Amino acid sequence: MRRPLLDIEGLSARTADGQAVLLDVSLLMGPGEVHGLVGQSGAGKTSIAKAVLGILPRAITLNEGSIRFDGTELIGAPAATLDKLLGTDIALIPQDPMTALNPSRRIGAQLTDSLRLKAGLSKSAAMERARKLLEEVHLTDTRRILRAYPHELSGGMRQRVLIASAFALNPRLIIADEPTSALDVTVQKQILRLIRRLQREHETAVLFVTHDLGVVAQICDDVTVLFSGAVVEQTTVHHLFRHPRHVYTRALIASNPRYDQPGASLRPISDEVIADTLQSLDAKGAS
């Protein structure tokens, strides 16, 4: 069997105070696969992120497991292994693309930098290869979009401007982290296409976090469900929607918004399906 690109075994993490973040989670990430994590709030998705990119709060302690990226260990790497690989082979697509960007600083400058300190690039050269990078998300007037400061742009081209950094230097795996949630309903529809467009051309593997099932359906291949920081499915997406196994994945996928349903009422998941799935991680947890 080829060896997985990202390979998480057995990860756990809690905060100072003893609360558990993480609960012995595993997942294997093949070349070129995009692979969702889904859940409510606070099910540990973007913790995951966070610990891949080597960048949780202090709060929180890994305790067990291990994160290896194409072979190597990343929990306790040196930090000249960790400035290599991120950026380069491991790179981020943020939530937020106002707060990403810095709005002091214009455009071209912020695109620039990675490809400069990375990949070596002259000045010039750079700013051509960001110009470029700009069309290939699809953003025209480059010219003035480079000169532009992240205010002067619209949230959807914020947006472009953070997937084009972050495919820059042609990373193995890319971190995105619910990258439409702070967009509208169009322009999700237009960003995801983008980024599975991107993704396919360059064969690059994407951990896509994200609580909305319908996200995961149009861009996932694989899927891992969490729950109150533990794994409670793991499965391909065409099974997960056909033959979901675990209770509180079929209420999961009973609340979500069905667009094809107009006015039909939302279906919030009961008491009794959290208490069932705590129940059935504590059994986990015992055996």
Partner chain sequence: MWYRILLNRLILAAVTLLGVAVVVFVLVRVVPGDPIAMMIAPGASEADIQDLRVRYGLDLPIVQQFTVWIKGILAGDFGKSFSLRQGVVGLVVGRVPATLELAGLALAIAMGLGVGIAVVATLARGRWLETLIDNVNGLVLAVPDFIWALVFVLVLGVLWPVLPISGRVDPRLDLDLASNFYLAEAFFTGQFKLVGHLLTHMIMPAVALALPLAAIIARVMKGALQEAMLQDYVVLARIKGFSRLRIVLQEAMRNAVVPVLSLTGVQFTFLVGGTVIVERIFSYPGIGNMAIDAVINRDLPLIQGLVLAFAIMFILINLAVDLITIVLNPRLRHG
The other form holds:
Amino acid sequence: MRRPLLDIEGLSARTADGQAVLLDVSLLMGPGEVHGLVGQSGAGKTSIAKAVLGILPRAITLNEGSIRFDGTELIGAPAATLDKLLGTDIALIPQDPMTALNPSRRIGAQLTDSLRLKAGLSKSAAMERARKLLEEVHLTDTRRILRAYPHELSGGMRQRVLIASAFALNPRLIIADEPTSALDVTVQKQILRLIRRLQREHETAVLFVTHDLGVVAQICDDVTVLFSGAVVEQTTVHHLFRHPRHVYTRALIASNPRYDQPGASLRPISDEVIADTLQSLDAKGAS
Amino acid sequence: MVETVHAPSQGTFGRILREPRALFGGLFILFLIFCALSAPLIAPHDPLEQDLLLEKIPPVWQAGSDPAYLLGTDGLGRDLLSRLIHAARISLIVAFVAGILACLLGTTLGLLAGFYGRWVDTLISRLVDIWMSFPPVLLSILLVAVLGSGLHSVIVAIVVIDWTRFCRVVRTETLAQTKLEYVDSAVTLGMPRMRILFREILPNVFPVILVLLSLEMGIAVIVEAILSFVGLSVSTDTPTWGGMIAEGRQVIYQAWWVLVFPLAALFLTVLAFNQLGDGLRNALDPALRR
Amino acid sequence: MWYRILLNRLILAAVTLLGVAVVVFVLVRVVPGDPIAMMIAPGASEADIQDLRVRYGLDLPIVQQFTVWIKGILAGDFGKSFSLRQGVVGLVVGRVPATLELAGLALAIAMGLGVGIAVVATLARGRWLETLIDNVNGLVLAVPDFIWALVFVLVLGVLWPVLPISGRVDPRLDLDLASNFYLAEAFFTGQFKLVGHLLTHMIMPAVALALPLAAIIARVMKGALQEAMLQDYVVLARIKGFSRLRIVLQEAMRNAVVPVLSLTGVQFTFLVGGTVIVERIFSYPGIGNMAIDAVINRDLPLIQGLVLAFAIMFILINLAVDLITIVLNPRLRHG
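So the form predicted alone is up there; where is the form predicted together with its partner chain?
Next comes the full complex, and the chain you just saw is listed first.
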């Protein structure tokens, strides 16, 4: 592997009352790669994403490990370093497009913020660039959209706006936090394809957080399977579905029989598998 | 969220004592009540006794003071400390009488509206809405203009204006209580409605009423002070903090202390009622903690 | 959509005003029997009283009295002040600008202070500064404008005499103004020295009036800002790497303004109510000060005029707040 773009090493975090949130999580991503972060809710996948972005809630503290972006340590980095990296080199596609846009500002103003502030474009140049970005995410009638308020757009349109915003400054890493889970199934597929296409065109690495193996199969190169804050399996997507090594991964795959169809309903994982997994994690922790 | 766990032996009273603001407010008000009740005994001088030879003596720590007049004298040579102590009487009378009357009126209507619902509720709630759309200052100007000055007008004005504060909150609380299971079971047991209202519901609404009452007393003290400041409360023969402040305002360039002491007394009293109310809110209702 | 809301409010305003008129009429006439009894000088003869009764139409039945009275009001005839022996309308209109300017200045101060404090407290979240601000705020909330006004008189007027403690202007000053809106006119005609002079007189009463409102605005605004700071779009803006101050002002502020504004409307009416006593303390020649004299003199025609003037001000304030809320809320504007 070339010099890693994102290098998470031995990351551990716990809540104020001592509960482990992350346990010795390591993860490597090269430039332009799409890495899936899979697990059920509460497995710690969102915490990893938030740790990279520096927005972990106060109640959770990182007690060990490091997060390096292109060689720069992010944990404990001065605010100025983070402000410079965030938005320009690292961007986020959020989970819920209904709440991620400011209801009282026009789309144009929200989309041009970064362009003007971070890229130093003039107001008109930023607007023109924003219009092109909207075209890139397959939105038509872009002038009207730039003048619109969020409540005038549908969920799918808003998610496209947010994707355009994430790609605006050509970041090297995008964190996609379940970007399709709030959308209906037909829109989900389009959005996934869109992210995949833009990612290839811009050669952007994407850390894709999801609970849906179907999504992983469709979009990711590598995958990390998380359970209860710990990594249970880390491999290529290809390998994962052919030879799932871990009992929990197998159960996860089995719970989603049609992984070629993102969004298909999940079957619950049996308690025995969960108990087995916990046991194996304990054994790993003890060794 | 983990709530603070109280030992079972520690009752409501203990919790109030633990709340520093409630403690400060409560103790200060007890002290005031003591002053007001024993005013003739503890006041060093007759509050009305004028002596023009002794006018505008500064408080004892200032040059030119007289140890017989701890806080000095006013423009007519009356002892400030004695007047201050006697004036506490009017403030407390208004605070308690007006506060409790407004509380009784508002609470009764609020209980009825919340418990009986339907047209009783509609009627009372509309009345409160209309009442509250009328700015209090206008109502008090009109009331005092019509009733004339005097202690009774002050009290009537406060009750007429402020009963809505109690009514609104008590109605909401009662409504919430009425939906709880214990009321249902009391109904199934065949208890009379009035008994349920006063024996079952009222005790649960009581903490809120107490908080409101404490805050209302602070408001009443201020309203009385304002009206006596402009000369619309009791006659000027009776010492009041508001009246003393007005006198102090007149001689402010010659004798600042005439204004300072009644102003400080008023300030502390208002603060005490307020802190008591806030403290009670915290001590009595963990759900209200923010 | 929005024009229907506005129409609703206008109708409500008219109803409220009529309600106030009725209450004034009823209170003054019905409660203690006879308004003439309050008007007459001691020692007036029975014939004088009867004369007055006829003059004020008090010998007519009550419903007829009301129609006569309301017609007079609609025609702008509020009668003559009993104590000042001038037309009520002229007296009130001459004094209203002073009160409006004082209340307006106080509102501006309250909003500036309140919003500024809320922003600082939001930026200082979780640090000692936030605790300090909360505590001071709680104290300010507990103390009414009456006490603040007197504290200012004492401290800034007497103990450290930097500001005048009474009046609106120095009476020795030769004013070259056409209207009674001294501050506004001086400002727009470029007499900045006079503006400064007026402000030295107005600043203490204005701040005294503003403090309680500022504390309320600060508390509510801080709550709204901190809630807005947790919204996804604010988190996203943080991830875009914008500074905290920029995020508070640009992302959170607008959405926090609407709840604060509707509250400010109600609270501003209390502030205007507070002008009555604060004007008295500073001998400021507005309608509040005049109202107290009118009550002391039991000058019923003047009281009626003043109460209606206050009521109109309150109604206009609420209308203005409704309008601004509509302008600031894109959903209402477009919906």
